[in-house]
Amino acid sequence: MTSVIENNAAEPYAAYFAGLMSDPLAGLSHAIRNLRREGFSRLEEMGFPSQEDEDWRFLNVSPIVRGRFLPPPPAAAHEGEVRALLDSAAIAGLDSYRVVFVNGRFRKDLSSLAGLPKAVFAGSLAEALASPLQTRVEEHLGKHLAPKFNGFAALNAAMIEDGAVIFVPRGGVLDKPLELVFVSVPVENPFSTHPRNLVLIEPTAQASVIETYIGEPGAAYFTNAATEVLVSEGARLSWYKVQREAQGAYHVAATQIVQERDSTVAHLALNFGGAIVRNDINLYIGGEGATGVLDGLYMISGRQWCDTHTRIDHAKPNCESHELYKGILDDNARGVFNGRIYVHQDAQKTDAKQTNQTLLLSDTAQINANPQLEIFADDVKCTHGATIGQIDEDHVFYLQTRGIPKDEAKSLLTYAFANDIVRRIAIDPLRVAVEKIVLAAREAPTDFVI
C-alpha cells in the first residue's frame, strides 16, 4: 500500500528545535545555527519522502515518521548496557583508534585516541569547532550533503548536536584503522539520534575508517545519520560501514563522498540489523584520474527491510568506478537496490562497472533491483547488470553426499555467495569477524555479536 506522509513533518520537532536555537551552549557556532535553520525550513517545505516519490516507492517510512522519535536525554543510568555493547562491538585482534558516541553524544572517556599521528584530528564536531580546524569545518559542513537532499537529511541538519570529524593533513597517514562507534541504549521513551559526520582527507593522505552502529536488543529508536567526505588530490581512503542496529530499530543514512584528481576511494557497506534500513550512498568523481569503488552486502530475514540507493557521478575524464552489491534475503524480508551511474558530457574515457546479485533463501523473500546507466559522453566503457536466484538444490545434494548436513550445506553455499564481498575487506580482524557473522546468520539472523 502506498504511504502518503503528512505535510506537518516538522511539527513534532518544533519545540526541540526551538530549544536548540535558544540555548547558547547548544549552538556550537553560527555555521551550525545557520545549517539548523536551513534544515528546519527545508523540512517544513518538503516534508518526509513517501511512496509517491520515485526514489522511495518501495519503502514505507510511515512507522518512522509516525513514531515521532525525539532526541534522548543523557544515558547515564545505562552505563552497564553501554559497556556491554561496546564489548560486543569489539573486533578481536584489531588494533585501532576509537571514537565513541552514545545515543548521539560523544564520549571521550570511552574513546581511545592515544598515539594519534601529529596534526591528525579525530573527535567530536564540538571539539573540532573549538579548534584551529573551525574554519575548515565550517567551509565544508552541509556543503556536500545539503538539507535539500531529502526530508531525512533536512531533519538531520535541523537536529545537529554532535557527530564525528576526521581530518588527515596533507601527506599524513593513519597508521592503524580509526573506528567510529555509534551506540544506542534505551531511555524512557523511543528516541532518535542524528549523527553529523565530516571527513576531510587532504592531498596524498591515507586513512582507513570503520563506521559501526550497534544497539541494545529490544530498544526502540531511530538513527538518522549524515556523512560528508572529501578525498583530495592523490589521497586514498578505505571506508567500512558495519550496521548492526537492534532488531526493532530504524536506520536511515546518507553518505556523500567527493573525490578530487588521482584519488582512490573504496567504500564497503555491511548491513545486518534494523527493522527498516535505508542507505543513500553517493560518490562524486570530480577529478581526472580518480578511482571509486562501492561494494556492499546485506543479510536480512524475518520482516526486515533494507533499501540501498547508490549514485556514482563521473564528472571528469579518465576515471573508473567499480560497484558490486549483494543481498541475502530469508523469510519475508524485502530488499531494494537502486544503483545509478551518471556519466557527464565531459567525462570521456570513463570505465564504469556495476553488478547487483541477490540470493533468495525463501519463496516469500522479495527484491526490487534497478541498475541504471545515464551516459552523456560518447567514448566510454560502461556495463551494468542484476541477477536474482536461489540456492541450487543440486549443490546442496552434492554436499550432503559428502556427509554435510543439509542446513550446514546451505550455510556454506550462502557463505560462498557472500565471500565475493567479504574477501574484499582488507583489514584482517574485521574480515574474520564478518565471516563469523555470515556463517552464523542462518542460526541467528537478527542478533549478531562479533
Second form
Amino acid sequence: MTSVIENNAAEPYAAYFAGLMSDPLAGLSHAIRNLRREGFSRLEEMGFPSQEDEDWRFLNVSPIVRGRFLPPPPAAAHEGEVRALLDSAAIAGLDSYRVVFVNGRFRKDLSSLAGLPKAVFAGSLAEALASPLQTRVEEHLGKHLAPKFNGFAALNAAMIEDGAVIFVPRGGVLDKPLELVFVSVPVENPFSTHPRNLVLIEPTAQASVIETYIGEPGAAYFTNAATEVLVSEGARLSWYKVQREAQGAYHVAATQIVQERDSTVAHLALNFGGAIVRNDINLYIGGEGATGVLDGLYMISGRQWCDTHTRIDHAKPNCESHELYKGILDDNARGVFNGRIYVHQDAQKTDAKQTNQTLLLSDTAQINANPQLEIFADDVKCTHGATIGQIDEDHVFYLQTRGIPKDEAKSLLTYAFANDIVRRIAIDPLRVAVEKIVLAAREAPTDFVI
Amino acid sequence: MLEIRNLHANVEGAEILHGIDLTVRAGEVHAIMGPNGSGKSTLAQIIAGRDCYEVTEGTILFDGKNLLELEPEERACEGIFLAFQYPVEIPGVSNTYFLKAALNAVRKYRGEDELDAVEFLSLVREKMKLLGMSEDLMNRSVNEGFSGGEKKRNEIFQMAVLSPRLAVLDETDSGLDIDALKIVANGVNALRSPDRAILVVTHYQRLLDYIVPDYVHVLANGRIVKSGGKDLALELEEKGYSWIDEPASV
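The block above covers the form predicted alone; next, return the form predicted together with its partner chain.
So here's everything in the complex, that chain up top.
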C-alpha cells in the first residue's frame, strides 16, 4: 500500500506548484525556479518517507501525508490573533531584532530591524534575492540541504515562496540576538507552510539567533521548514530553536549546518508543541579546529510524538563535538532520539561526546533511543551514553518531608532534570522565558485530541 | 505531643514493628537506641510518612491529630521534621530554591506570610553560621557532591531554618567526625525549647554525650524492650545490645 502513496506523493501539490511556476511575482529568480523544479521531481521520485525507511521507522507520518496540506491563501489571517500570538511569543526583557512570518509569509510590518548593523542582512528570501546578496543566496540555497535529503525536504524545495535570510559579513558582530518568528494562525482550511531559511555567517563574524515556531491553539497546519547554515572560518554562531507549535499541528524541520575551520557552533533545540514533530539536525564539521555543540530538550505529553535525528559529521582532524539531549515524556507521548556521529577517515584526534537522557513520567510513555557511532579514523575519542528513567520516589519523599506537596515535588524534580539544558541558554531573558514554559508545561492539561 | 500506641507495621508483607508504645511530651528529648535491624529507622520513616511501610494496627497522634491520615508534606507543615540517615542528592535543584520553597510551603500552611528575599537570606545566613556552613553551599544543588558530613550538617541546617516542633534525627551521627558531631549537636541543642521535642534515633551512645536525652528507649526486634533515663545509654555502650536481645525474642 505504501507504494501507492509514494507514487502519488507529489500529486496533491501539482496544481499549487504549477501556479507558483507560472506566477511571475512568485517567481523569485531563475535559480529558485530550478530548485523548485528539482524539489518537485525528487518528491515524485522518492515520495514521502514511511515506517519502512530505517530513519523513520518509529514515526508514523501518514496523517501529514494524507492531510495534503497546501499553503494558505495570502492575507487571510486575523490580525488580532496574530498580534496576540506574537505577544505570547515575546521574550520579556529581550532586546532583539525580529523577522516575523505569518502563515509562512514575511511580514515586514511586524518585524523590527531598525538599527541593524550596516552590511548585515536579515529579512525575507524575496528581499535578499532583490539585493546585492542575490548571487550568494543562489550559490548556497539548496546546496547544503539538497531536495534529495528526504521527501519533506523535496516538498519544501518545490514549494519555496518565502523564508528568512541572514547574512553577517566578515568580522561583523550582531550586537543583539536575532529572532526568526514563525507564527501560525487558523484560516479556513488546514494549511502548510514551507519556510526556507539561509544563514551565512562570514569569516570571524558572530551572531546569535532564536528560531521560534508558535501556533494558535486549535490551529490545524503543517510546518515544513528547511534551514541551511554556513559558519565560515573562525566565525561563531549560537542558535536556539524554540518549537511551540499548536498542540494539533505537525512540524517537520531539517537543519543543515556546515562549519569551516576554527568555527564554533552551539545549537540548542527546545521542543514543546506539535502533535507530530520531526527534527533533523545535521552538523557537518568540515574544517580543522572547529567545535560543534548540539543540545536539546523535548518535553511532551498527551499523544504527542517527537522524533529527533541528529547527525554530526567529523570530516577534518582536531575537532570536537558535544551533544546532550534530554527528553521528558508523559501520558502516551512517544519520543525518538537517534544520534549519529560519523567520523571520517581523515578526522584524526576527533573528540566527540554524545549523551541522551530520558525521563518517563508515565507507564505508557515511550522512547526509542539509538546512538550510532561510525568511526573510520583510528585516533579518536568518542563516547556515547543513553539513560532512561523515572522520577525517583526517594527524592519525592525527601521533598515532601520538607513540606513541599507531592505534585509540586514531582514538578520540581522534572524541572531539575530539564534545567541541565535550560541553564545552557546564554541569553538571560530567553532562559527565564524557557524556565517559565518548562514549569507551565507541568501544570497544563496534558490530554488532547489530534 | 507525640503519642504512639500499639504500632504494628509491615514492609512487603513482613511485620517489622510489633506494637510500639511511646509518649513524647513537649520539651523532652528521647533517644531510641537499638541494634541494626531492630526497626529504629522504620519507626522514624513511619512518623515522617513514608508510604512503603504499611501500618496494620495502632495509632500515632501528634497534638491529638491522627498523623497516619496526613501526607508527609502535611506532617512537615504540622511541625514534624525528619533528618535523614541517608539524605538524597537532587541534581538541578539549588539549595536556596529548595529551602525557600520548603519554608514558604510550611509558612503558608500555618497561615503566615511568605518571606521576602531579604528576610529569607538573613534567616539563612544566621542558621548557616550556627552550623558553620559556607555560603557557596547554598548555590549548589541539594546535597550534590556533598561529603557525608556535609549532608548531615545540611539536614540540621534545614531543620534550623524550618524550626519544627518535633525533630526526628535518624542516625545523624553516622559519618560525622568529632568536630562535625559537636557542631551538629550544637545546632540541635539550639532548637531545644519547652514547646519542642526531639527524638534521636541512634545506634551509638556518643551523640548522646552532646545531645543529652531525658529518656532512653531500647528497641529490639520491633518492640521497645527497655526504657530508662540517660544512664541507660551508658549501660548499653558498656554492655552492648546482646543482654537486651533475649527478652524480646521470647
